[in-house]
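Take a look at this one chain, the form predicted on its own, written out in structure tokens.
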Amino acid sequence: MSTKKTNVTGVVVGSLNMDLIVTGENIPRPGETLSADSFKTIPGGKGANQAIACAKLGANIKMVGRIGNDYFGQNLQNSLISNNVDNSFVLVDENVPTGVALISVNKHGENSISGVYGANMSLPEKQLIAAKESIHDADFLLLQNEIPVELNMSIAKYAKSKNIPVFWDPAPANKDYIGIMEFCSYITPNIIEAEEITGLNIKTPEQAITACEWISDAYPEITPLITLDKEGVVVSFDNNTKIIKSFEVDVVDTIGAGDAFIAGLAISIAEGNNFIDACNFANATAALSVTKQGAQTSMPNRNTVEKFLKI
């Protein structure tokens, strides 16, 4: 893959959470008490996740959030400091404690999420301030449904007339936030976010085509990418809709698959490659991701990603 720009910078206008992961067995059905193997701290958070993926890639990131005063906040500053991310604009709420997020993951890998998003949900004002400041000079913005519909709104929106590429990753899934369509470039809803977004049932990747096609003929201006999991992404572009397949890897959790898929998927498109060379890199990063534990401990970095497509 030739790249036609180096350097590319980019913000993540999102969430800052600490995971509580519990790994074993199975997840518990309501009700039902399980014993488990492990219990980790990870630092995630979807707007975490993807700044993080992005700098591991190699891009310059600014992340734009809000954290609380606690432990668990000082934890996420540092995993983004660590990570080369400049976390200049992510706030510290002195009243409101640091979101968390409490993840089951079962021994396929797959797991189920509960998010308290405390200080990510509030004072959305001043964090426009910051992020408004933050995208002088971005080559694209990161979204996601983590923190206050009015912040994403406002921020989509000011993006769009700056001429910057918004790519958003509808999740979790929420219609009130459908109306930041109106405002982006690239869409990764999974099956579940692109029922919400199409009001489609989707149990096929027939059917995942049929909402693709829904969502590109309602939106014009939109290159929509359903993501699939293993069987990979149903993509529409230049009058065209088809799947475009995963790699298969051994997976260890899917824990911020989908924002690795989007970082990846950000930064390719960002530094000029062609639309299926991008999907390819963003799969890649996406399928490395779940061979490793956690969020942003297993986003792979750029040699890594290189390396498994053999560039």
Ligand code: RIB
Given for the second form:
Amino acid sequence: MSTKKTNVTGVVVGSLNMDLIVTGENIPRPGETLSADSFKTIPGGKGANQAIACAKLGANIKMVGRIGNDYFGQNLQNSLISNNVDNSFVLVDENVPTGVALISVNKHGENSISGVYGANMSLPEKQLIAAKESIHDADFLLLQNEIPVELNMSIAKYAKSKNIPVFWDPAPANKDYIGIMEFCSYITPNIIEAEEITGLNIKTPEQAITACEWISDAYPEITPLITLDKEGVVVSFDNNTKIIKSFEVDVVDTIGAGDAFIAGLAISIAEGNNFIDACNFANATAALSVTKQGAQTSMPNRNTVEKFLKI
Ligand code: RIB
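What does the same protein look like in the form predicted in complex with alpha-D-ribofuranose, given that the last one was the form predicted on its own?
Starting with the chain above, the whole complex follows.
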């Protein structure tokens, strides 16, 4: 008998940012001024990106977060609503503006991001109440690092006490958040974030394998997945560490690829698929996301991912 589930339910507790995206030949170096090709404002924030990615993949998703009472905040709400994310747990801060992210994208689609998190970082107590209320029927919880650490820790601990698996995207890298690992089932650091967690230097896929094994030994309850961009993802699973290759696509920009990856992973695991299939589903979701501009605007829907994977 199949144990596969459909229409899984998830909660994302996390950030909403308006992304101010400049695209050009190169990302400016310190002290350098460059003329660029285009400027766009596109809804983003790791939390909201993950919520929208999950919704487009067919999950019932609640977003818990905080925006300012301003134009960017309203735009971010609209984006959640038009992508079928339940936004009733997104609170409005009357005193602090909506978070923004300044993003430069070069001709290879690579990016660098500076976030000013604004309302995302305020009043954790109210957010925690909303988060606890939202989570009662969830199949999974997604967290990142663009909200207060106390909020992340408390909701992760609460989710674990309710046997709800916690998927943590430890981005942006920040040592202060590492305590959350006690409550996580899956974590998806990129190389920079894996270096922060392990203290190891990661320059090669072999070093990423060592780092993945390090995490697995130090935190046996966690399944670690270290994302390597084009190369794929290193996973430690069933006492075995290996690289699962990514898919080759034409890259427009990589903003939100990590968000697409963890969304695909969480959905596929919650639906009862085996771990390797879930990694392929996550890799496909991420690969398709980099073929379009922006974060929320680039998340693929379920049909597109399944067609891509020939499921
Ligand atoms: O992961 C991509 C996101 O990181 C962007 O949308 C930006 O808002 C930053 O939070």
